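Okay, so here's just one chain, in structure tokens, the form predicted alone.
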Amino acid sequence: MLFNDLLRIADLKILSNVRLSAYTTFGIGGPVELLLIPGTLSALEQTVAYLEDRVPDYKVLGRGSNLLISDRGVRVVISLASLDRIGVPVNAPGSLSGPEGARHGDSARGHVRTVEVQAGCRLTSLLSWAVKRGLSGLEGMAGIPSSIGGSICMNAGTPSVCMADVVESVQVTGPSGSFWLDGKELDFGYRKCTMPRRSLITAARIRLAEDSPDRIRERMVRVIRSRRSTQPAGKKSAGCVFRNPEDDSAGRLIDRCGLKGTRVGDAAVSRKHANFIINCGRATASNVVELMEQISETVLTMAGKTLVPEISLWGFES
């Protein structure tokens, strides 16, 4: 096995030659030579430091949404799926003391609470955790199948709320270790944020407001119903494929160009939401890329608008 020294890192799970299709919401992806799954921050720090000079182009995987991996795969991937804890130690700066702090692991400031969550945690898991405790602020993103780290990197959100609105600070990890950054230092923009070079998000402190669990739950139900009525819920996809052009909607443009239902192999433009590409069975990454190119060329020709991919593309470098 390559990189035998990685075997010496405690709490690091190592898988070799597995297909990444099982790790993406698209159900598409070629093999990875090494899939590294650290179980602790220390294991992650050691892994990142080891790979820095040996495989500087390693990839970082959250929950596999907003992602298309090439059919030929990639060399090395670090998965953050096991780093999914919610809450902070009671003796952390600003944390609650006493039984409530020990039970919830969050910090109170008037009617606002700051919750610390690791980057591999599912956004849906944090929402479920928060609603049970009467903590509001994320329900506008109910149903988004993303990890916390991935949602911050992409500044995921809706017209009503995005991650930039709730992120207080982030923990980033690089070859020299881990440190915290104020959320303002990430310079959030539309579906992006600015990260220090050669670093990844490993945890975040999220600001949530106290509210009635019933009211939060009602808002979540409305959001999920709306999402299901307008998006292809339950289908294999990577979410919205293209970013919205300024003052326009990618889905509207694709629909106006008559591209709903257009198909390449088992990859098809959703008939419910034109900015979604669906894996109808055994779609390959090549099918999806060909369909994306067809969509882009048609929209540019017919509407005069350039579409930029929103999804991340791995393994397509020449």
Ligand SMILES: Cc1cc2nc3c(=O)[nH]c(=O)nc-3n(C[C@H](O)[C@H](O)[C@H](O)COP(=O)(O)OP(=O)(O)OC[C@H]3O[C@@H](n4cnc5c(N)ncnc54)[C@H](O)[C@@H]3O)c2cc1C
Given for the second form:
Amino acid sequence: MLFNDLLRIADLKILSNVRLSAYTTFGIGGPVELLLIPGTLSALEQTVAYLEDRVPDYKVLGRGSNLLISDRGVRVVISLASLDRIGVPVNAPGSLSGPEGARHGDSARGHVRTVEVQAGCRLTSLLSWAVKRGLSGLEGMAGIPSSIGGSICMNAGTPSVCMADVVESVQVTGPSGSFWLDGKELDFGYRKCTMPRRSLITAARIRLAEDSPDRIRERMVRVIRSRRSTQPAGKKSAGCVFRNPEDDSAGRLIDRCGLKGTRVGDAAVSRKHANFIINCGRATASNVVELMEQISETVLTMAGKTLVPEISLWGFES
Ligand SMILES: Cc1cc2nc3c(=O)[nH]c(=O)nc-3n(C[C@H](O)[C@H](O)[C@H](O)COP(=O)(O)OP(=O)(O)OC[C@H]3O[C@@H](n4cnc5c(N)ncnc54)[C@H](O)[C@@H]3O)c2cc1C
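Would you mind giving the form predicted together with the named molecule, to go alongside the form predicted alone above?
Below is the entire complex, every chain and molecule, led by the chain shown above.
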């Protein structure tokens, strides 16, 4: 019934009973009954409106880089991967220069350009696109394997820059359609933002500043080098598993409790960065959850700190 009705939506690709492990950077995740991949905003709007009363607990997938999906899986997922267009910079050179420009990078502080990009676009694709055009602002986030939508939802970033610094406005889509919101209305905080109820991000306008491609590339290379020296590059993971407690670092606490290398099945605490759990082969979601519980209990007992997951958990509700 659900399947047949959805077939009527033009530009909606429907996959049934696929394993979500193929769609997460962890390489973990059980089956999904329906994986819906809209190719246009209109297809997405119709899908969201259709699911609103029928499957209100549907999930939204960006690039799956901050997700742990249960082994039993979930029912319906909308993937935004096909909504990945990057527009042309909208404002003419000079129109937003001055103090606004000073928010970006440490360079000559060129004119600010606003770029419209769809939510499923990879952050790395937007970054490559921007470097070629001499547009700076994202290089501090080089190497984060997220979609634009996911990185806005999580306010992804590093200690030096985060999405809140560059997002001018976002397009959100809910059961009654799509509309634009000023970035400030998202009330960004540490790895979070507040979205209108029952809505998802479908596009964003990002502020970038003109700079020389060489300088941007240099900064990007520095960021990627530093990432490689501190994080388990090339391993399957979901990035940092726990949020940093106030005034402390989850990785430092886990390391000080001697947990690097601790293993449950094929899930292991990275020896390079203690806040990363890596899938060494055939880890299951249950392995990861058990390991997360061990970590939390040990850190609470030994350091008196409560760790809260940063990764999103799907399909663990009873
Ligand atoms: C190797 C590695 C390094 C990483 N380094 C960093 C880092 O330096 N800094 C950092 O902040 N993060 C880092 N991460 C974590 C991750 O990349 C970010 O949290 C990212 O923002 C998640 O984006 P995504 O598109 O993959 O979202 P997903 O993992 O697909 O989804 C995450 C959550 O966001 C929701 N979501 C996704 N897209 C949308 C949308 N368009 N509308 C509404 N909800 C949506 C999902 O429903 C889910 O709840 C790293 C991850 C890895 C694997």
